[in-house]
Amino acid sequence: MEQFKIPIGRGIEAVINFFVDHFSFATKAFAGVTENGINLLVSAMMFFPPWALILIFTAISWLLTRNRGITIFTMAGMALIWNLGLWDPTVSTIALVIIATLFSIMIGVPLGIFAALNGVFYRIVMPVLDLMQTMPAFVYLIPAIPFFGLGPVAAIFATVIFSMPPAIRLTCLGIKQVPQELVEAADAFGSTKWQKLFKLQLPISAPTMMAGVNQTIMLALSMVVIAAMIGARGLGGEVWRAIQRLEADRGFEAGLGIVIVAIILDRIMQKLGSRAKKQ
């Protein structure tokens, strides 16, 4: 006699398939206004030459962060990755991870703020929240190809279910630690809730909120290697491609470039954090 099983995975199969076959319209279309943004994006850094770019990245590590160890680090890492090779790569990385980045903070700060605001809607998102971020990575691109196919469009996807969840939460602590004080005085001066949500619980939040964007982008690059087995370009296509091939000088040399593109974010967002936190 064959065992009973909970068809939790045809569950969630047929809601996948219902999807596919019902709203293959919006998906499509979403996927060709993404696919039409990261090559955008990626032209457009591929316009300047690779010395050129270095200088505004180490530009714009200077003007966001004012720290000289953080500017010699981008010049010097940068320049190591086109030395090694690896420019193209890195280029494609770097505008998968700033696109996916941005979608996750478009959902998950509304997102945050909404659970921090509403205690039904936080007590029902913050155990998705656990799921998602147990969830072994390499199951969000199951429902990425039959949505999108084979491309980078499904590692953005993926990407994004991924890395979202810190900065639904991160959003939603930060508003929740504003001191209740502040918030009984703003209420006391008959502020309303949007008043009191942009000049209050925001400002004095923001602070948490770059620590999840910083965990967001974290997150985002982890995934690179993983989107890479779906088609995603870059530097984690130059790894996969490398475990593929047992070249393990090359697999080295993109993990490095993955590094360095890594610390070079990290360091940046850790500053304007605590440059948020002094204002």
Contents of the next structure:
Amino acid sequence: MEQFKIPIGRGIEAVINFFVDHFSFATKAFAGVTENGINLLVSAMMFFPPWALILIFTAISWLLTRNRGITIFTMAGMALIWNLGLWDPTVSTIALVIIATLFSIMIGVPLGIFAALNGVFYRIVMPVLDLMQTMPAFVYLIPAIPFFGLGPVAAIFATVIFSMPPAIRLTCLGIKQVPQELVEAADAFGSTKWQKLFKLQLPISAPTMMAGVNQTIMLALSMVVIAAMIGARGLGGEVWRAIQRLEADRGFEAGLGIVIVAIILDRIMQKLGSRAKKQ
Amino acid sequence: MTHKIVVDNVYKIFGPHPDKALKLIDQGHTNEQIMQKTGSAVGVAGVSFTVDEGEILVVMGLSGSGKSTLVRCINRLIEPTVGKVEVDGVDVTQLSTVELMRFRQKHFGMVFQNFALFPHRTVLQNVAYGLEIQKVDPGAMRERSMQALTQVGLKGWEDSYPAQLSGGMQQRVGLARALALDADIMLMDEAFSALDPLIRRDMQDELLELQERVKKTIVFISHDLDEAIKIGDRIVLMKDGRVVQVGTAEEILTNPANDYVARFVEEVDMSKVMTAESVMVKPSALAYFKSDGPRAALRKMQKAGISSIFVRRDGKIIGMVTADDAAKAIKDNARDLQSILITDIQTVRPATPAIELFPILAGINYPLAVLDDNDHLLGVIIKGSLLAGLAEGLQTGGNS
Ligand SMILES: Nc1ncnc2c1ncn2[C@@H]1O[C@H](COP(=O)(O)OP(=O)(O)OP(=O)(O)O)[C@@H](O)[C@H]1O
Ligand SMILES: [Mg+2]
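Got the form predicted on its own; any chance of the form predicted in complex with its partner chain too?
Full assembly next; the chain just shown is listed first.
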């Protein structure tokens, strides 16, 4: 049986090589944008002393959620991270998550819209998303390396691929969930496709899209941690180093930092989602 | 005379084999057989009718009879499989996508059964939607939307969201949204069916009142004959995607085209639609003021077996005399009917609804005269004939 192994792996490898050889201009452009983005964001955040940044985050959290519990947790959690000496890796993790999420949304939302409006594309993209979401996260690390080498850009690339499916899926779902009668009403008054999209479909699907963005952020965070293996720094890097040196205490503390960041992001996004729904 | 809307032999087949289904329709197969043979559903089959400018045409039929499909074929929310729809002489089915959009903006306002208001927009923004689509400038847009809101009595609610309004108010917003456009045709798909009965009646009255002012051409879908009778200038009755009868309410009620229509009509409360004219009977005798004295009048009453008689002079009913009074007058040697004439009698017009006749009849012990505008006697109504007329109306569908 194994003598005639079907060359799936080889095929994928050939495709990757093809892209590496012929699309280096694209990978270089992506690398440039990403690297600059990360550097800019990190140095912007590092410009403030930790206590100032904590206050800023706390204020943002209050403005977005108007929820005392979440705001206090944000302040206390960040203070604990600072106290544990995890400030720098946390800042770089947050920067990676923000950049990766932005990419995922920028690519995922238009794809989701397109899938909702185009039946053929929908039938193609859905199985691909299923495949992408069941594939173990580590696998995405491998093609990232030939494109970008070890480092944060490769990590962002793998993270974007891994975290994009919910953005596509839930955008598409949200638009398809807009009641047929409302779409009919928009049509009956002579709306163009774009008017229908911007005046009806996107506003109504906003809460669902928000849920998608939330999932994307959570996936991005988990992937950024895993991507430490290919040179992403940050909290994941701390855990990775602790594993290699068998430092249980360091590893646990860094893990705690990740949990705190995850909870803060998740709660803020959930509040935003439910606020969007209420409107 | 040209019609505002001409629906010409329109078919809509849903499903995989429209051609086969069309052939089977021609051969006279039922929708069920066609569904079994081809897997296609017949929405509308060979429908033709016209709507005149300023007319309210009600399309009526049971659930699944193709009403919604038909009304959507008019503005092509549903693409007709075969057939032509003309509005102002323009064949809507031939318009390109862009032309169709413009055409809808210009000609069609639509009101939906479940309101279909945009939940994320305020009342005013909902009403303004059609104008916003047409890129009307904000000042004019606001003014026209407010005007439409005022027309439906919702001034002061412009900043609320639809979810904050009651069902009746929501549908007023739906109505205002269609009115704000200044389109000349309103398509209303069961616009009042989701409202509870009292509010529904109010809305019907308001629509009629509004129509007096705005004079739109309205195609109104309903599954309720009472509603159709009330607001329709004419009614199109549908069954299984086909038209069974077109006509005024009166025509359909008194002359049902077939059993199906007759059964539909039975459901209407006959006493509401029947009038004095349809339950009156011919008077069995009349006294003439100029030639008849008390003796002649009494004799006429005795012959007809009645106890009172209407008196006519110069073609007009001027009163009546009773048999008792006539007998007394004979004893007193009276020559004419003047002394015993009762002029204070109850009369009604032919269009008086039958339901209003009951209380009048209960208060008098002589027949009720039905007079036209010149006081000519058209017929009389006695208690027995009213009930009989209603009973007969119920059996035959109003033809008495
Ligand atoms: N999109 C569709 N696909 C398949 N069949 C359809 C579709 N829309 C309508 N039909 C069929 O066409 C027929 C007419 O439906 P339609 O909705 O026009 O009826 P209706 O008179 O408006 O009924 P109701 O009073 O329930 O609204 C029905 O048999 C229905 O099953
Ligand atoms: Mg319907």
